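First comes one chain, alone, set out as structure tokens in the form predicted alone.
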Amino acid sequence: MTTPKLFNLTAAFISLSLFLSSSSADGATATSLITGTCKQTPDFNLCVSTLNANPRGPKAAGVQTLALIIIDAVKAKATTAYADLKRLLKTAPELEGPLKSCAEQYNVILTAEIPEAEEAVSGGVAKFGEDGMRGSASGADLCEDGFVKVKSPLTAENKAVSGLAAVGAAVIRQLE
């Protein structure tokens, strides 16, 4: 005959053994998704970087998930970079056409491209949100392109904002 304590132990043992497994077999799914979803992309180790450097990362239940965090990264990228280059229009007049340019693009960029890319894969409209990731690529490029006379201050910002703009895209394109 089992004593109440007994069985009151051995059933808080197998609570605690499977809450336990299935917290890390959750763990183990959502560390496949993001280890699947980014060998689809063209920068495997930023893309696991910045998926497992959110808290939502490690989480996530499905690519719409990684794909909204990818985008929160690229804005946030992308209002740092913007800051930037408002300091240095105050600070180097001499780059006032490449910095204005580059103003332009990165009001584009925070405006336009990657709300659209918000909403679309909010909404389940993939490919506009795979669009928004490449314009918002596009034009970090374009601002980079317009240092032709003189070396970019801005090199770093925009290669960061191109390359994960760039791996948004191709997560994005995982909803399709």
The other form holds:
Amino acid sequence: MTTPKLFNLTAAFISLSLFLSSSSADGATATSLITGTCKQTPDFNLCVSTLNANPRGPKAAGVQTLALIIIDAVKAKATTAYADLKRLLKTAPELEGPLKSCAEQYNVILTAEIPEAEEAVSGGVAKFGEDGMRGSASGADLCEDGFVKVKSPLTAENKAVSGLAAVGAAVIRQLE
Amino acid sequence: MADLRNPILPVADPAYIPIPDDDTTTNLGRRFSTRNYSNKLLSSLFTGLILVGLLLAMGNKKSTHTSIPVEEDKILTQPPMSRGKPLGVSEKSNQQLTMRDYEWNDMMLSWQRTAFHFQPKNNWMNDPNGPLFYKGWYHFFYQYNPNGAVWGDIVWGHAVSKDLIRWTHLPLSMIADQWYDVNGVWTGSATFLVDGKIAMLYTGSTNESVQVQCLAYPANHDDPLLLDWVKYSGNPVLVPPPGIGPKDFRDPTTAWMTSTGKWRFSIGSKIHRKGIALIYDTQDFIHYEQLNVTLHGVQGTGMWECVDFYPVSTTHSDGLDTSANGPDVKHVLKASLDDDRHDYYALGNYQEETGEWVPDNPEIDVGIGIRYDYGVFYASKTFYDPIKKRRVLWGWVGEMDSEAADVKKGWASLQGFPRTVAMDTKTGINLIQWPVEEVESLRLRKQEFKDVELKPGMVAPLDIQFGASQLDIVAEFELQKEVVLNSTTFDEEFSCSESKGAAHRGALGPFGILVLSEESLIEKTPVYFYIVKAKNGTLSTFFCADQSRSSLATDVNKLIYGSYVPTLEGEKYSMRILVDHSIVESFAQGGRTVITSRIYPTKAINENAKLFLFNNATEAGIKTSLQVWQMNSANVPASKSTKGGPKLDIVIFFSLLYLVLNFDQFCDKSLGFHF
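Switch from the form predicted alone to the form predicted together with its partner chain and give that structure.
Full complex below, order starting with the chain above.
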């Protein structure tokens, strides 16, 4: 003996529940791949947030896609870092020494190590991808270490690249 | 953490006495002063010194020393430096996890290039490909990146040699110009067909990154240099079969002839975590049937790359053609494990009827047992040399420094010095590897040290009269017998990689040689034996190479490599070491265990690289005899005058005499040097 209003409400409630549960079921499948993969990296939260931020992340069918997403994210961070340091070379001439070393490092990261990682992971020879990511992490670390007596103006950028590249290496490791 | 009871060796120590020698010629130049003497007096003095020097040089072919004053109580106990912050990545990863760069300068970097190991002029190299001997030339192909010093854009490099040592680089033999290999012209092997023609099978990475097998052959079989290659128009000839992943199908082997008249070869792969070797039969290298069994597989080993499969004689040490078989033949199955970047092999029996290979000892099966090399050595491949009847092993020796340093120096990777491989007929359970005999053509001067005794805790500098960056060292060691018999330190658990390197003192070891070492030992690379005694008196020998103090740089590999090595009753402990700048190859007990190391000193380079003997055992003294050869560069054409030594010396002597006697004229003409 339901009134039309109550019927509508119930129908609405049931459809809403079905809708919510179905979308979270898809999310649960993708998330479990991301969760399982990210658990085996040194920074679970960074890994998960980076992968979820990319529309391809939650839909990824395998670890190779996740690895390529991380490599892309490293490239973005490194590109930003490089742009920042080029700007600083003009505005902070007193830091020329360490900034030039940083430029050398980021040049290697952007022109050699990231392309190496992309080609290797796409091609299924993961170990060279790992080399590329580890090299990128250490390049960012070296840039940071170059600021010996002064505070580094690139700490945030360097930590972003280093942390994410370390995650990338760990994700790629799971492809071997 | 430094152990304060045992401080680092001082740089200048009054007790430090270098080994005396007869040859003082090296000091003459430095002692020459530029005070203001008359030209005539000066020229006769100069003549006299030159004459003395030349006479000594001619007369002194080798120095023999029976006693060497040594430093008392100099103990090597610096612990290895920390290995860097762990990143939570699996411990199986071979390299340093955080490799911080160092300020590499041009001198340090240019020193790293080798004098007699295969490497292209620049850029990145990895796996050896299709090595073969054809119409008088040894051919070597290799994975190469023409665009940079890291892996990528892979094509086939090519070089030829008459002696496996002096190489002429040729144009690339194959580039990535087809849809089926546009993403990489990857590893492959050569097979000689019945009519002597060559079929080269290789892996292509397609435009969709699928791994497929492709056939190539020389464009002109009359060309001994095999400059041009043709890719079969119907490529690819093989694609990943059902059940095999599209990226788990690469590196076809040389084929062997079966009794049905078909060719058979193998390709490594994996099914889940089981590494396997697939097998295919073919009559024309165009049509293939996959056998429904694998040649072999081992659970838990992961992807098998660069599979190699070949026969060895159980009775003699000559090589065998890849198709050989018979009652006195065993087969070696080898795989490069993608997971840990090591090459493993096992001996066993090939059962042609079933198509399977069975290991002699499943406990040391492929991937879980013996390695060719306990250092840096991967993707190796053998070929049969029909001229010298030997099987020769090539292996990729990667860099152990940072990629940034590789980009800076403009190159990366070497090939190991080619080695013969054969069954160890004395043990029957392992192979013997030894540098090809042509290595001896590189030997120049020799110094010999006989019966040197070192008490526990001693280091003895070896006064080498030539540079210590290019050496061939052959050394034998004995422990004091009574000490060994009476020692009560038993059953120690030991592994090179988990020890403290040469600072790890035991009753009966470590003892050996320090290569690429700086005078004060602030940088040193120990290559050594460590003997462990069991309660029942039997001795176990371990052979290690310690990179932990090899360089002050923080971005190079600092691991300690090595393994147990079988030593038979009555054998002395013997090692051979090839030092060639940034590569050191160490062979124990005639090649039963081999360790390849990459060393990147910042100080122990050029004239500052030195050689030492050491005994860091706590109980036993050692006695050693060694020969040290100066090694020539392979880039210098092999000249006959290096063998006609005395004749050349006489020519130099008279030329200089002429010059000196006419010194006045030269000075009067003001050629620019004045005294």
